[in-house]
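First comes one chain, alone, set out as structure tokens in the form predicted on its own.
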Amino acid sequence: MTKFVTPQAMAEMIPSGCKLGLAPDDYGASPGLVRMLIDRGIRDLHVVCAPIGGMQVDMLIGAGAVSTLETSAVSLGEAGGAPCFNRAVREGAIRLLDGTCPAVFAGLTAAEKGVPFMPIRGIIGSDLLKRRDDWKVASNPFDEAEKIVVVSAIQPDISLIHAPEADRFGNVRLGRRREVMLLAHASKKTFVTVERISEVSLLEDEKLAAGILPAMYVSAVAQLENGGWPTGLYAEYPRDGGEVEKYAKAARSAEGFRAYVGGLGGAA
């Protein structure tokens, strides 16, 4: 049964050391709750991006909260590269499980379907195979002459998503962003922050039902208005490009990052 909690309580429910799945900027990122995680000093996270990380991932890295990062990229979009991520990679401060978007989706799909791996094409010949001992080259069982890569399942302990709306029954409106739906299906637990909570079941409208994450996949919901700021939330409000640019400039140094996050209200 879905729990309805405060944002602060939800932040306390995400432990250090867990495998945390995070949605992309603009389409389900929850930087508002991530700032609360930083505030309470969370550490040793294995972050899984679905499939690309952005500002919230960069902030967790800058705060020293990430030990392992599984992603196909980390970027601030038009604001440029992710400074804390780039610095951590250069300094060897995090373990990077580098991948491709299709490979991340394949791993999450395997977890969604309850199987240990998923086959994928297009990686053979890439240097990625030299660095991923959890990916194997195998023979196609229907054609032994053909080689194919199998990607191990990726199952986050908890996924954290920000969405426009949930209802009192625990159903959540995700819309057409299937990568966010996939992340929720693949995870052991899904925590969702939302802009608002509806008193009417979101599954009642047949036209909208396909974009609803059913309550059976939702462990906890917290109302956190503007929780996607400054990275934006589809169909609700756009990215605050000026604020993301401000962050990108500040985070070029560790000192600038700390000053920026501290200026958000003592989040670190």
Given for the second form:
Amino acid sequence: MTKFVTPQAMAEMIPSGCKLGLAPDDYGASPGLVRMLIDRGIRDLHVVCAPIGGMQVDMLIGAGAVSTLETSAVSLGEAGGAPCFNRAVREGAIRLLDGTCPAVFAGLTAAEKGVPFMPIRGIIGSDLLKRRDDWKVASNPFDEAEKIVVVSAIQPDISLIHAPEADRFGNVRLGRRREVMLLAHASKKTFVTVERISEVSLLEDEKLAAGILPAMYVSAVAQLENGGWPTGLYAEYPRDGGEVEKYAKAARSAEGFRAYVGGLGGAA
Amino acid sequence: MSQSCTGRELLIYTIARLLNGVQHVAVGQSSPMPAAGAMLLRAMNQDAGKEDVQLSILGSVKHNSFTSGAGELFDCAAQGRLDAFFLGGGQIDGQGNVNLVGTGDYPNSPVRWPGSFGSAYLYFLVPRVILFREEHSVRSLVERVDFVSAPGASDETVYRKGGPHALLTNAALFSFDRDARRFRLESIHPGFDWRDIRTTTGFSYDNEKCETTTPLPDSKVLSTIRGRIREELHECYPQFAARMPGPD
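Would you mind generating the form predicted together with the partner chain now that we have the form predicted on its own?
Whole complex next, starting from this chain.
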């Protein structure tokens, strides 16, 4: 059964030390709840970016909450590089599992299907491969002459996403952003913040049903209006480019970052 | 009007020329110029009554028809349903290797870039990968990259249908010979000569003393860029579009 909780309660349900799956900025990122995780002093996270990270990931790194980062990239988009990420890399403050977007999807797909690995094209000859114990080069069992990369399943303990809408039964509308659906399918638990809650079951409308994450995957829902801010929410609202720029400037120094997260209000 | 064409408009037009003949082109995140070039190709084809071009602009609601999420791009590429894509890179070397990770020793790169995105996969699968890097310097175009995000070539044991097609910078256009694993200087943008290119390129390449000038867009193309393309870009790249010259 899906629990309906307050955002504060949801933040308490995500423990330090877990493997936390996060969606990209503007497509399911929940920076509003991430701010609450930072405020309560969460630590030692293994963050899985599905498949890339942005402002919410940079904030977690800046707050010292991340011990391992598994990602294909971290960037603030039009606002440029991710300052806390870059600083942490330079200082060796985080363990880095650098990847490539389709390998993240392949690993999540393996977890979704309950198999230990997934084969994937490309990658051979990339220096990424030398640094990943969880990727191997195998022979195609049907054609020994061909080499192919296999990647281990990626199963987050918890995934945290933001979505436009849930119904009061726990079904969540994701629409065509099915990589967020994949992340939820692959994770042991999924926590969702939403803009609004529908009294009518979202599964009743056949036109919507294919874009709905069913409640059986959803452990908890919290209503958090504007929870994607200052990044955007796909097909709902664009990112607040000025605010992300402001963050990018502030976070260039550790002191500036602390002043920014200390001074910022909630998502509302 | 050609005299007043900006450097960026020349690049947008050149990208559209490099895409000539493709049926499906995808453009990654944070890539306003490639997006503009792909949109221009679509507009030029429509004006000429040619076959419509499928655009998949990541980050766009209007110019992207994928319904299976971000993973669909990669599935399309592996099946051969995608003809062209763009890669940037903090460093690009003379063998076509690209580095999107950082300088110096990994992992504690003194200069860190965002990361490899889909490069380590798409470079193998998309037939026409256009390397686009505005900065033309010995810092960006190097003899050997510090980190290989994606290799320019592979041996025959690796499934490889794609790779580098061209390298476009703010100063010149190169083609890539996959057998020789070398770039060839094809044309130089107005305002530069072959000596400029030689001294600002960190790797060796063929046709060093190139005399060909990169063609400029005519006035009709230029007004398409300043009108329709600028408008189409606004959805995903409002800041970039606002800095472009508008219609007369």
